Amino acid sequence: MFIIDPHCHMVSRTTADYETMALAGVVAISEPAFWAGFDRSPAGFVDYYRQLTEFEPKRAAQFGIDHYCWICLNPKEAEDLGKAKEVLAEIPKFLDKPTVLGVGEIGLNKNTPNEAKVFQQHVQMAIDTWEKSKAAGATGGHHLILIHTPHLEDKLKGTKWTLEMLKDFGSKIDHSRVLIDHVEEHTIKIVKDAGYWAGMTLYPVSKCTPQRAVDMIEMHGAERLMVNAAADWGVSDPLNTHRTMLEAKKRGHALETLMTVFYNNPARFFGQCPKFKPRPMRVEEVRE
C-alpha cells in the first residue's frame, strides 16, 4: 500500500531516508518550514526557502517521491518581531513555486503575544494569497495553511488560543484547508469539533506513539485525520507513519480504514491544492 506523510523534515535526514521510505511505499512527502536548531537571519530563512524549494525536490525525485513544502517562519522564531518583519516581507516570493502548497508550519510555542500577533500575519498572508487566486478566476487554488500546537504542559491553552485566533477572521477562514497538527488525546476533539482537519504526530520524546495514535483513530473516527512522523534532527523515524500502520493492521483495521488515514486523507486535503499530484484510491486498486 502506498503512503503519503503529511508533515517530515527531509532538510535533516539523510538521502538514504529518502529510499528507505520509497522501499516502504511512501509516494509523497510534506515538508513544512520549521527551526534548524539555531536561530537563522533573515538572509538565513532565504536560503532555507531555496533548499525547500529547490533541493529537496531533487533528492526526493531520486526515488520517485514527491517532494511539496511549506513557507513560513516557525513559532520558535517569531519572537523577535523586527526579524519576523523582515522575513514575512521575504515570504510572498517562494508562495507560487511550483511545490509549496502554503503557509506553514506556523503557530505557536510558548504562548507569547508576540507569537500569536506573527501567527495571525501568517493567517492573514495565506488568505490574501487565497483572494488573490480568487481574483484572477482560479478555482481551487489556493494556499493551504498548517499549524503547529505548542508542545507537553502547553499544548491545551495554545491550541484553544489558536482556535480562537482562527475564529476572529470570521468566513475568511475555510476549515477545510487548514490542518490543525499535533493534536493528542485532550486536544484532538476540540480541533475536528471546529471543523479542522488535524494531525497526529508521532515523536517519542513530546508527542505521541503508535499505539497512542491508533487508540485517537478508534475513538474520532478516521475523518480529516492524518499521521505524520515529522522525523527531523532531534530523535525520531521517518518510519513511524509505517509502525502506526502496522499497529492498525494488528488490531484489525480494514484496508479502507488504513487508505483513508494514511494516503486518501492526505491526498485529499493536499489535492485542494492543484500543485499536489498523488489523487485518493479506491481500495479495489490496491488490491488489484
Second form
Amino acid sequence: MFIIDPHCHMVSRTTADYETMALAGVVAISEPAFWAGFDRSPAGFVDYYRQLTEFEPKRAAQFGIDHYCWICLNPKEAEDLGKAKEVLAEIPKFLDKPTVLGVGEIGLNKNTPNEAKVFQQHVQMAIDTWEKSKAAGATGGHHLILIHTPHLEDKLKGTKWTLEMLKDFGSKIDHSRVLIDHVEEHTIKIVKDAGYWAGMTLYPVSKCTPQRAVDMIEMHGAERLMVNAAADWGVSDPLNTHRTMLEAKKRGHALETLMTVFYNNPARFFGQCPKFKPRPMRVEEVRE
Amino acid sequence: MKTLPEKSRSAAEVLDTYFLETRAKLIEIAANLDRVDRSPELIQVRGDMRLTFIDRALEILRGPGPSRAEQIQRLYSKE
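After the form predicted on its own, can we look at the form predicted together with its partner chain?
And the full complex, kicking off with our chain again.
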C-alpha cells in the first residue's frame, strides 16, 4: 500500500531511512521546519530553508519519494523577538518555491506571550503573502498552515490558546486549510470539532503509540485525521506510521479506512496546494 | 463519526490481545516505583507532585472507563 507521511523531519535522517521508507511504500513526505536541537542564527535559517527546498527533494527523489516542506521559525526559537523579525523577513522568499506547501510548523511550545506573538505573525504572513500565489492559479484565502501543539503538560492549554488565536483571525482563516498536529486523547475532539484537520504523532514516551492512535481513529473517526512518524534527531522511528497501519489492520479495519488515513487524507489536505502531486485514490476490487 | 473495524471484536477478544502487554506495563510501573524506593535520600521525593500524579492516575485506572486515557491526560495538563 502507498503511504504519505505528513510530518517527518528528514534532514535528521540518513539516506538509508529514505530507502527503508520507500521500500515500505512511502511515496511522499511532508517536512515541516523545526528546531535543530540548538538555537540558530538568522543566517542559519536561510541555509536550513535551502536544505529543505533544494537538497532534501533530491535526496528523496533517488528513491522515488516526493519531498515537500513547510517554512517557518519554529516555536522553540520564537522567544527572541528580534531574531524572529529577522527570520520572518526571509520566509516569503521561500514560500513560492516549487516544493513548499505552506507555513509551518508554527505554534506554541511553552505557551509564552512571545511565542504567541510570533505565531500570530506567521498566520498573518500566510494570509498576506497569499496574493502572489493566488495570481499563479492557486485557490483559497491563505497559504496552508501546519501547527505544532506543545508537549506533555502544556499541550491542553496550548491547544486551547492556539484555537482562540485562530478564532481571532475570523473569516480570514479557512479551517479546512489548517492542520493542527500532535493531537492526543485530550485535544483531538476540540480540534476536530472546530473543523480543522488533525495530526497524530507517533513518538516514543512524549506523544502517541500506534495502539492509542488507532483507538483515536475509532473513537473520533478517520475524517480529517492523519498519522505521522515525525521522525527527527531524537529517539524516533520513521516507520511508526506503518506500525499504526499494522495495528489498525490487526484490528480488522477495512483497506478503505487504511487508505483514507494513511494516503487519501494527506493527499486531500496537501492537495489544496497545487504543488502537491499525489491525488486521492480509490480501492476497487476487480472481478475477472 | 466513529470509524470501526469491519468486524467488531468482543471484549474477551480485546482482552486476549492486550492482556500480556498491559501486565508488562503494570510490572514496569511497579519496578519503576520500587527503584525510586530503593534509592538513597528517598525523603527528598516525599510529596513530589510527580508521585502524587502517579497515585491519582492509578485511581483513574481503578475507576470506570472508557475515557481513562483522556482523564490521565487531563490530570497531567496545566490549566
